[in-house]
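The chain below stands alone and is given in structure tokens; this is the form predicted alone.
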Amino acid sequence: MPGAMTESEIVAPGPAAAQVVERAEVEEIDLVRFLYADHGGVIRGKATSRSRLAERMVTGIGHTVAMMAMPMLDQLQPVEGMGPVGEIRLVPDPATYVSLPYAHGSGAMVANMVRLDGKPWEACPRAFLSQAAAELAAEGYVLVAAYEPEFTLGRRTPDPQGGPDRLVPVDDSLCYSATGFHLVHDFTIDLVRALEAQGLHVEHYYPELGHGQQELTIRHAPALRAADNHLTYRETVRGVAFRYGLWASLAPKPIPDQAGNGAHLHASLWEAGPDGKPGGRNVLHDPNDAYGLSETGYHFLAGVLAHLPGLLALTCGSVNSFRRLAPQMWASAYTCYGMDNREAAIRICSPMWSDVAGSTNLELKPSDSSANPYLALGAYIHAGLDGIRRRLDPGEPVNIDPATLSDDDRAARGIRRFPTTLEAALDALESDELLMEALGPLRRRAYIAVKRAEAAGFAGRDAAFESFHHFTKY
């Protein structure tokens, strides 16, 4: 086969892969899932048996190229290079192996999409983030990040009027209410234990504003690991819920009249150490600045703001996302930044007293779990790096709710309203030369086609139809 690896080139698994095979034997794992996030933000994958694991760690599992042209409604789109002809391999990263506490006898790894010649496929989302991180490293920086996800816990219930199933929340407790802790205690403890068992260290947990809404965050990590962690987190939340006969949805608006679910992105920027890992200095921090942010930090956030209209198509990647992004909903709706301003697109976060320099970070509010985390975080890096390279100025901080300003005041301060639909965000993305160039021809062609198809698929449909298809997918 021209361009493909031959049988003689397929070698035994390396030490890291061999350790995975040994763990699977000891833990009596029967099936190992090779998982990825598609352009629709849906987590998909294939699994191999324990008896074939050693081989598949090297060769991967065969996969049609067409799957990355599949929207969340599973209606394959005509994308050049992603039709019925063509094959890639799902090749797992052994560093991501976990045995699944909520799925007896199963393990999982995050997979890279690899061409038959062994090189990264041009539409592999994980490769996109790896390449963005490498470009950042070439400038001497390492991004450390963590998603801050919210989810709604409920029961999938038939609609009495014969419409699509609804998500009915498990409780109607108040925000941060102690009652909320009590009502989902057993589920939450099992979730915490499942996350910790997979190496995801829990930071904090509390019942959120919406009925049945929960927030549980995990420890930050370098960019690629942070995205891997978010994929594992999403799978674990839903897997543990299913064991309880419940549904957990990380969709932005699974219930139209309740608070939306974000996955705010927290990030800091570190000097790269000699080993390429985060070094000893967080370059976002400046103790002499009024807000504790360095000149580099202001340039970085200015880059994100400059590219935000198009970036939204990647960080808030679903039709449902734009039900959440409304003024005075604490989700952000305007391109501005401020100190601890939860209505701004970017919040400069108050640092922790125990480590002021190390905990200085930026929070991107318009971010949710319907996005592909690799594409979202990779594009975020490209936008911020562009701000550093061009030394962009973000202007003055906005330390009030921007919705309370007049239109003229917002215009004078350069504060723009976000795109209000996925279609509008996609238009902005296609107009953003930097982000389109970073995505590359095949990936951008497929992503735009998938997302345009999703926008068309929900056009003219009611909120019940939209909510059903989002709460069951994310």
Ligand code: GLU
The other form holds:
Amino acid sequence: MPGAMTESEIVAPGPAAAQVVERAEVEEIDLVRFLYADHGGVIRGKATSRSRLAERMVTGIGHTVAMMAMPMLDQLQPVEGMGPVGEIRLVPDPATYVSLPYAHGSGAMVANMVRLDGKPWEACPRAFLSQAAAELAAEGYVLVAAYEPEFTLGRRTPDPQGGPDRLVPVDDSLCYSATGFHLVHDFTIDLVRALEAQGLHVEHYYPELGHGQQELTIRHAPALRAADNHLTYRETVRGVAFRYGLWASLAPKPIPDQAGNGAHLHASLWEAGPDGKPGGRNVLHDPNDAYGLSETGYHFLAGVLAHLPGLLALTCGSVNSFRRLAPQMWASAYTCYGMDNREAAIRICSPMWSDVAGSTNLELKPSDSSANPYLALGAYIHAGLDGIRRRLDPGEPVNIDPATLSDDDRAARGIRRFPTTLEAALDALESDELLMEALGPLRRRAYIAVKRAEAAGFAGRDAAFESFHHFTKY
Ligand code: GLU
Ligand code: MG
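Let's compare: the form predicted alone is above, so bring in the form predicted in complex with this ligand.
Below: every chain and molecule of the assembly, starting with the one above.
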């Protein structure tokens, strides 16, 4: 076979991989998971044993191409190029290795999807984000991001009426209440320790508004690492909860009459340093602007707002997402931005006193943990970059709750209500040429087929069915 690797090349991992193998030996890790996020936003993967790790880090683990045509209801969709014939390899990135504090003897890495010729597969979500980051870097910028995830801690409980299992929250503590801290203390400390042990630095924690709802945020990082961190975070929250016999759900609305779970996306934009890492200056900051935001920052956010209806199909990717995105829920429902406005789609965040320039950032509210974080962040970069390239103007900020404006006032200010269903967001995505082009033929074909199947799978079903299938997956 021309160009094939020799056996000695196959079994010789690079230095980063060799370090992972050594760590697995020292820590007596028996199984290492190679994980990815699929088009349904579900985290899946395969694992290899320690004795096979060195080789598998080079060759990857074989995987059917069809899994990226699999919705979150596990009903495989017919997608051209993702049938029963064909193979990719799950090749892990050694830089993402973590020993799992909540699963003894196990480690995990995030995997890239690689074609048999060694090139990135056209439907690999991580490659999509890497390519978006590279396009941004070609313009001289690095996006630094942090998710602000919320989740509901509860128990999976049979429905007395014989319906689907429900998520019953662990407590009914008040928003930010000190009692809420007490009630879930043991779980929270284990969670913080587990995250820190995996190199995810905890920024904040507090009991949130909804019953059993928690918010715990992780320090920012360059985009690819931020998405990897979010995958690790989702795994850790659930893994630690399972050890307590609990279910933690990051689904956008796991309990219909309780506050939704957002995963607001905070981002700043840095001059790229010579090594491709964030350089010296956050280009979002301008001390002379009334809101501290630079011209580049306004262009970036204008790009995001312009693409938001379609972008939502990627940042709020599930049927359940649209139950959360309602006016006056602090989750956002309108395409507008404002200074510290928690009802606006984009909030210009007031900076920290300790580092005004560095901490200037934009917060995207319509973002949740049922999305594939690689696709969401990659598409967000494309949208913002489009705003910079076309020097888009976002208009005036909205510094009141947009729901309190009349329809005419909103129309006059160019404020649009978001699509209110996944179907409608997918229609907007399909008519968004920039995002469709960025996704590329195979990925967009598969993503849209998967998401249309999910919309169809919940059509005509009740909220209990929807809740069950979302809180058990996300
Ligand atoms: N839970 C709200 C959401 O769904 C966010 C509340 C807040 O942190 O401001 O996005
Ligand atoms: Mg919150």
